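A single chain comes next, written as structure tokens; it is the form predicted alone.
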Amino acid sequence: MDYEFFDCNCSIGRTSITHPGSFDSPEVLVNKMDQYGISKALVYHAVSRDHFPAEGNPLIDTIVRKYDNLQPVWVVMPHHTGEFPNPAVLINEMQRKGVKAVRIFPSPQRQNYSLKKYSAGSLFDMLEADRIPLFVDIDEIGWDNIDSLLSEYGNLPVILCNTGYRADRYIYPLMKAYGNLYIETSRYLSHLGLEALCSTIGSDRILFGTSMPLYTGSGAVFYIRNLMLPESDRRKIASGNLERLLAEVRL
């Protein structure tokens, strides 16, 4: 039986390192998920992670016109220092675009700033306000700012990139502490790891992603094609949890 796959976890733009196999191009994102059967993806511009959010954010609002099939997402930060809009003027310009959906890189190695309330509150209480899903790599911000975020904003949907396959002794308890945590699919890879996790937590708050350019999408729709599951879950999974995420926000 068919699926509607909607992938939450991809990005479009040429990067500082080129990865075997990878690809900067719309055009082949476009080509790539029609040939595995992608219908839909949230695409975020690696100018945006890899340099300057508000120089990014621009560049996949023009790429996003071109494409039915693609959704834009903007990498956020907090405004303390002028080179970002506050959150009042931020959300204005998001409701103005269409954008649904943020992601955030506050490490070190990328944007280099606190997750604590006197530096990003104002940030996620305007995120968490308007039920806004947030995308976060597992390795951008750490397992205890992660437990601290879900915690200070119970209502916004904080979904975790990226976990690899050894992480389920910190995702199982998380998930049962905090029903705002959702985790996608591309890098959880343990062996019937997906079937265990939906027996102890449920379906409802796992999104199909691929991390497409960086790995490959075929892989990604395989792996939930064929999960040991029911059919409703495969279908939450692939699509139906990312829609009715994007469903509730209040833009």
The other form holds:
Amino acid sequence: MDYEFFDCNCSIGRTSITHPGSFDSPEVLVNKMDQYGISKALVYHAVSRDHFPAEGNPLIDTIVRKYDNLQPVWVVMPHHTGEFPNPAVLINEMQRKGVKAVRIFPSPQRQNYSLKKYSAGSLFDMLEADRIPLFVDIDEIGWDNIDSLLSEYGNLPVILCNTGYRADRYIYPLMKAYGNLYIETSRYLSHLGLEALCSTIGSDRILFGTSMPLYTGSGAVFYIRNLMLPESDRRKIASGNLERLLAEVRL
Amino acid sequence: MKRRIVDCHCHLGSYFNFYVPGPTPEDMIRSMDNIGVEKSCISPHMALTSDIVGGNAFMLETVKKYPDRFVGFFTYNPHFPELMKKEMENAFRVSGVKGIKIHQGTHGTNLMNSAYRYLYDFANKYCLPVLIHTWDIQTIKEIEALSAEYTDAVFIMGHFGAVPANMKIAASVINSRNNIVGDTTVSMMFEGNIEWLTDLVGAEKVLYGTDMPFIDPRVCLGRILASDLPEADLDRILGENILRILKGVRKYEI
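Switching forms now, from the form predicted alone to the form predicted in complex with its partner chain, please provide the structure.
Once more the chain from above appears, this time first in line as the rest of the complex follows.
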């Protein structure tokens, strides 16, 4: 039996470097999703990541208004310099625009700020209070920072993306220690890794993702469809877990 | 006729740098059965990073135990040239051993190391495939030179150069020879990458490879099956090409 795929790790918009097969338009993204059998996607804008969140977030709002199957993700950052809204204003804006998930790029190579309380504390307090899922790439945060984040904000759902296939010696202890840690699947590619993780941690905290448009979504879907797990687990990973997380958002 | 899927680039066993949840031959067979892969060409991790004798012994044991599921690729470490001669000659007495694996990166050298010459002569004499870790331009250029000298050996550029800029150079070298092919072993591929590689070199020079159990094979197979390529090209990439190369291997004479 087939089931719905809900991609939690997608972006759109022009980037400064392209590759053969690269695309940046939402039309192509939606066509690719259709081709691969992906019904819905959470999408952030590349401009929010590569340039400036306050300029990229309105662009994703405009795009998702045209497509029923795309849902917006805002890239957020601390407000202290005045270049980005403070948490109270941000949450109101998110509520007004129907944004139920956020992403951060705090590394020195990207938006370059601290995740400590003095910098991001009020932002994370607000996200945690409303149980807004926070997406972050492991390369953006590092293993020790993710440990601190999970322990300081125990009710904040944190989805670790693009973990790679060499990460289990970090992921297993972190997922055992923190019930608010989730893993995205697109680069979690150790051999029989999802079957092994499910047998230890369970399937409730694994979310399907593709990393489109940087990488192809075709293999990501094939991977989940061919998991040697019960149908109920595959359904949860493909879309059920993400639907549940979004339903728990208090905005 | 049923499509034959043969993975030209696999390893075997645990690995020092990360947890491999499915390291055994039986785990690999379970994966292969799940997605319809008939055979996999193997060179154990241990031979790449640690004990060359122990690693090749694991390959031989596995090929003997599962002759219908695994093809052995003997790993050659140039730091032990005399030992390699003896080990290689013994290994190729086993009928399921049909190729050679070079990982010059983990062995801290390059393909022009003179200690590899015995291997190249051997591969040339028996028309063997030589699977080479091909991640950088230097390696691509060295394969270009060696393939002109050893014209009966078949050089497989494992990973096809790894990133698009290198893949383009690899493709031009592949196009300049009859005895070089490239494989699809890349953990994450850009949209349309399989179609692009096939367009650059032709479907008869692209081989399905996955790095299992270093990486799960499902993602790579999914990319190929979902590509826009004609069925005949998929047949070539997924199995016919490596089967043709293996069929061309001459019987080892003791």
